[in-house]
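Presented as structure tokens, the chain that follows is alone, the form predicted on its own.
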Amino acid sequence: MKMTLSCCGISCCRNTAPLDARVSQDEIGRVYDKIANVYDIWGNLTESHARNRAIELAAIKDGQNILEVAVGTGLAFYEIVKRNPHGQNVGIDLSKGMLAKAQHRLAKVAGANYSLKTGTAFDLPVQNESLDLLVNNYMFDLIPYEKMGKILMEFRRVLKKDGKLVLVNMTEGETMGSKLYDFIYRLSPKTMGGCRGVRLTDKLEQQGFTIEVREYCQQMLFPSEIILAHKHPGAITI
């Protein structure tokens, strides 16, 4: 086999293609559901620098009205919910098996004011322009990209006019080695638990956000981006 000093020295890592979803939306649950138990292991070692920066960016006031989609086992939820008290805290996730784990880690949390229900992204449990900050973390590196703007629209619906868009993806690889995750999902997308490197600035543009903050973190090779946006003043609620 031809190596290469590029990447993590496979050649085949070298197709610059886009990656799209390869696991449909219908399967994510299921999938989600099966590695509950041992997620945290993932996401303590690859993700939790991402999600601390994530949630300092959100910058949580007492009393806020928050969401958060995809809330999975219930990592930022758990600082989210501590932060915020005396607001309200939702989470959403698709599958049950992440939003069992969540719940037992907000037990911990005395006189914590939430809820945890079923939910997805496309069709989200709130009312228009209701919310102060909406969180979503690793969530639409599993969504094809006909698919995203979709979304964003039902997130720019229900943020208030001054709202905050937190986001966190794993992103596109920038450094040497940070591109073994993409070559992982590219033999075996459910490995990755379906989830691929995007970029999502200029999505979040086109449907009417501002971005504020976008920052490149990678943690055991694992490269994620942290987004802060707004709902841009002109953008129209549908």
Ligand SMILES: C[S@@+](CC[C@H](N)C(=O)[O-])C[C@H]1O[C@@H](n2cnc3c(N)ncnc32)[C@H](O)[C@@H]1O
The other form holds:
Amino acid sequence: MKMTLSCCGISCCRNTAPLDARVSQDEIGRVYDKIANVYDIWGNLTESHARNRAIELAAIKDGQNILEVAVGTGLAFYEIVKRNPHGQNVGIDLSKGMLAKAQHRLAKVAGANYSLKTGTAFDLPVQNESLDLLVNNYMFDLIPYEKMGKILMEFRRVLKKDGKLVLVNMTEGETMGSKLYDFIYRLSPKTMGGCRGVRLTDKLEQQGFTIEVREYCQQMLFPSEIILAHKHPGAITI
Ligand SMILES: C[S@@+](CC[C@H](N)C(=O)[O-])C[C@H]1O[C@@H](n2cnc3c(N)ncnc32)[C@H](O)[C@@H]1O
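May I ask for the structure of the form predicted in complex with the named molecule now, the form predicted on its own having been displayed?
What follows is the entire complex, opening with the chain shown before.
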């Protein structure tokens, strides 16, 4: 057996193969309906730095056509809608419970211009090449590797030629302590809300995206990657 440094020295952590999704997409909506009331505690304690950086990288200009996929309780969507009062802001998610929380949060933005609806990343309710910006935070860490390409093709379909893709994911920890969360996932995927560390850069390049920025960010030892990408000019939209 190949020995490598691991977070805790327990044999299960010595496996270096990428972790794959273990909570099915059929179950995910129900899992997030159940945790919607407490999600923001986790979302603020461990993910807020990465989410804020994603909003910076998005550099939103008022009047844009923006979609957030897997909008959750609206932690990022709130910031998007505030910055884009004269544009189009649409948020979709599988979980009605998470969407209800987002609706409640967005009601606080005066004169806000947005819509929130149930929907899946596999089949976006959006026309070809119509979006200036697509934001997607902490969803690919729930998706099986073999299905990621299908979603990225759908993202490529809806983005304008010069459109931006901004992604945040739980990623593989780069320090000893940050591997704790993947360790918990191995024991109980649902305790982690189905999220495990992924690295999306290769998949993005395979699907015709050019990566401009990939940053690693750690908060409370929780490892995130923030990615800014564009459609590769030569990529064909199917
Ligand atoms: C970890 S939460 C992240 C929520 C939000 N993006 C944030 O950063 O706080 C994951 C969200 O992805 C949603 N989700 C998972 N798979 C999805 C899919 N295929 N299409 C749309 N939403 C999905 C879940 O319902 C859940 O709300």
